[in-house]
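First, one chain by itself: the form predicted alone, in structure tokens.
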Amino acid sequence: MNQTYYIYTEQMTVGYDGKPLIENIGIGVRRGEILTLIGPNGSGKSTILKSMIKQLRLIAGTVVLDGRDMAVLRERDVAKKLAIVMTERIRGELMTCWDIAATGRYPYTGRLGILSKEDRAIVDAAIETVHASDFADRPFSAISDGQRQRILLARAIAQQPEIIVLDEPTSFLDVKHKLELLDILKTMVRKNNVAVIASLHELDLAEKISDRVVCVAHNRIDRCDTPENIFSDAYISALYGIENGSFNALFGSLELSAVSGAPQVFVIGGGGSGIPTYRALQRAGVPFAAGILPESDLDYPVAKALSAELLSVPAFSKIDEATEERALERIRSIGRVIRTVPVFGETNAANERLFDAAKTAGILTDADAIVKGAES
């Protein structure tokens, strides 16, 4: 493994009770970099992290921290370099949130654990960083799971580590605090040159925050690469064994399966305008046709995933006469049309003609009417 990695593994084998789960693992992270582990539940992401931080005994191999075998380092020396935020609940009876965060300073205190004025200032700053000052004096046992996660991150920040290891750090956090946590990590990586290793279930967040991604599946490290090379529709679907639905790499989102059956309405969309309607129809169990969409259009990947029928043309191409005629035939046979495009531009003249034909035929409707009809 390249010596530029701040922490890395050499031929590491992990498992439980001496039974290997994943063998010959070689991964590493540099300072100023975020490495994220993704993969199905039970694939071994947490086992890898726990083995790297010595919570689980290695079956074979080595973990090297800052050029030294972690197995020979004292716990206090490791704690000055490496901070941990795991999902296990900790017992915090009779301790305030401030007390819990302050335990991050104990690697630097004497045997009595007495905090200096400087230590207290560092703890205060860490708590403020995670926006937890307003409940810092409350009992740790009396706050929500999301607030506890933020306090545990404050504890890690108070350690002033050179690497942070996090197991599902966004668990229990609402959208606001997920974004805040990830922003805090990115800031620490950029400003303090910290290395970060994290496991994440949220693929959209992993795609956005990671410098490199480790994919764990089928008792092995399947791939390790940049997000740009990892997050494709086909690969993520294969990694997670997605059968009912699909992964949309463009939006970093999951889409449900299309409703089967003959289309009951034709949706003229484009430019992202059709996506809410496609999803509303899918939720209501209404099969629909969509078009005419260039493959470069924002609507295209969602329409492809959710529509029973999609009329499209190659990316950045004009709509040809044959495709327009085929769409007109489908509109007449289906007999109901929804328009989501607010304004038809010059390049969308064909769809405007389709709309005019539907208007003349008196078959225009809206998504609300279709959905209410399906629900009644």
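In this text, all values refer to a predicted model and were calculated from it rather than measured experimentally. Positions refer to the first chain, counted from 1. Throughout, rigid core stands for the largest set of C-alpha atoms superposing within 1.5 Å between the two forms. Compared with the form predicted in complex with the partner chain:
- Considering the chain as two rigid segments that shift between these two forms, A217 sits in the same segment as G241, judged by which superposition fits each C-alpha better.
- The interdomain rotation between these two forms, with the chain split into two rigid parts and fitted on C-alpha atoms, amounts to 9°.
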Second form
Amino acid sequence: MNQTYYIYTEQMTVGYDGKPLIENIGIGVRRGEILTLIGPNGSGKSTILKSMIKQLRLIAGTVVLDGRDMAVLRERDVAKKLAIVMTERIRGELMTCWDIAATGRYPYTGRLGILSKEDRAIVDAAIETVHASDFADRPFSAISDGQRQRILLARAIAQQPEIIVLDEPTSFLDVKHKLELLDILKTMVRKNNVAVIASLHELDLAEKISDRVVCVAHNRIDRCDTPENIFSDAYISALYGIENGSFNALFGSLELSAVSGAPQVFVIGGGGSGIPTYRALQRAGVPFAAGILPESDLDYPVAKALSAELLSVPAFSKIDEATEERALERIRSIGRVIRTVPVFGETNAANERLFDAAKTAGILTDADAIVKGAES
Amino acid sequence: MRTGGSEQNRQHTQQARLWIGFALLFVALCGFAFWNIAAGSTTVSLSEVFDGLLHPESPHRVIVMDVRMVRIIPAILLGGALALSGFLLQTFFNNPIAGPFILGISSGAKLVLSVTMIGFLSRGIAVGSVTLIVASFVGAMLSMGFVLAISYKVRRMSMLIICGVMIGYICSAITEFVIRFADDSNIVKLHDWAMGSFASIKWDNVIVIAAVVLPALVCTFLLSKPIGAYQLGETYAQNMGVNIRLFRIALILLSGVLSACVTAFAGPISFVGVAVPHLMRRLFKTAKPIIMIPACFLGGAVFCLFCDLIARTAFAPNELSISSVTAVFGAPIVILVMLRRQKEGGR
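Since the one above is the form predicted alone, can you give the form predicted in complex with the partner chain too?
Complete assembly follows, chain above in first position.
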């Protein structure tokens, strides 16, 4: 199986000062593939990456790069194949961004490291790729963390590697540049047939860009599989030990935990209209009931995560009389109702009747009133 | 293309700065060298200087060559060696105020040297240049060993410097003890040397100095590429293909040899190793080793010529120790560096 992997580990044991942290690791990545490492803080993602790039001494096992044992490969040969973007801060005293990116050419220049015209063109192109031309001339010490991250990526690109190893490359980036970085990686993988190994904290992004995902937790490689098989609500929650909230694998989003207690208000939602209200109530610490939602409704996952009580019916089915009866009873006993859904459609007649009942009873209110009430 | 254009402009200004900087250093070097030949207890005019330099039969030959030149050439070589050693140590420890004197390396060399000299002199054996350098190198490496051990324990820059200064004090104190136990006749000579001076260097020493310093300079220059990589930090340097272990050993040996050679012939000289690389960085607006290595060497030479001129002439006929002059000009620069760091929010 290992023949096809560009880089792979064999029974690799990693750790610090001879003390094993994770034992017997066997992971690998092919060219044209993105492998991401996810897992809780301190689980050893960085340790694995550092061991794979020879930054940390292996406690046992081997890392094989392009068919040869990394331990016997010369540094210079490795440098032409493997580029890194690590979290370690670099000073770059009196160096411009361009200078930093140009250090990627190191393995290709001569004894004194003088750049040829061709080298310069490659560096310019790399800077263009990460859209950093605007600040290429500025001192490296004077730019933001996000810009630094992009320059370090340009540096890695200028190195013309066959594999790029990135340790939490998206940490300092804003939304736009996160997407941009991942887009650049995807392009490099597709066009240049590069292999990528990255550790990521953003599960939603990991889910979207990874060809395969390695889950590191509890001092072992917990799983290594396709994102389709990894990203389930239950597994991710267990992997990270999420107790105060929940993870929604479909949206890749996190929800805080529901406010428990007797519901103080009933929210008639649907079609995504209820979500802002659910969140507002959760923030204000008001337990609420939500309904009546088919499981296929856009509101359903958030309502399920945040409501103290949820009245729902199976996906794509009509609301049955029993559920409607129960909802009406709850509305009466709770005594306050918020309507968020702007129009009741044909299939939503039951919710419309609930709303009418509440209106007649004069117990309609809105989220603002409830939140203010909770604050005072 | 925008990048190309401004990058080219930047290159042009950098190129211009390079020429101007090196021209400036070269002019200063020649200027101070002539001034040094001319000035002193016997003043020599410019035409007499040339006469003495060019004609072996000249009446000014003795004063120009055997009194003044024999002091100027080691000042140039050793000044350059000190600055270079400082630059290497700053790179190694990633610390802008590291230097052979501040880290106690010069004082370590001084200690082993005094012990060796007293041992030899009390048995009536003359001490040769090579013995001096070897003893000095051993001392430098011992101090370096301590500093390295400390640098693995403490990561903070300032702590490393404080420990270095302490090592320096300990070594100096022990040296004082040792000198007290020496024969009276040797005390004066040892004491002068222990304060730092270019006065007692002979022509045959100069040859040895050149034979050590110049090859070390060439070796350092050939290492400028990995030094540049190392400036980004160990992680990236390794990824660029630098064999970190070998490189670190080379750096330690080179900076040790350079500072040992200085201490062996001129005693410990303070602050040149810190001040000069900093001045050169400001002058050339770069930290690129391929520029910094020759610049530091030239700058160190100029700095030491200037300081030696003051040491000889300021209170003539009394001579100051070179170290007190370099401290007057060098220490404020070190303070400036630290203040600047503070302002930039550095460590």
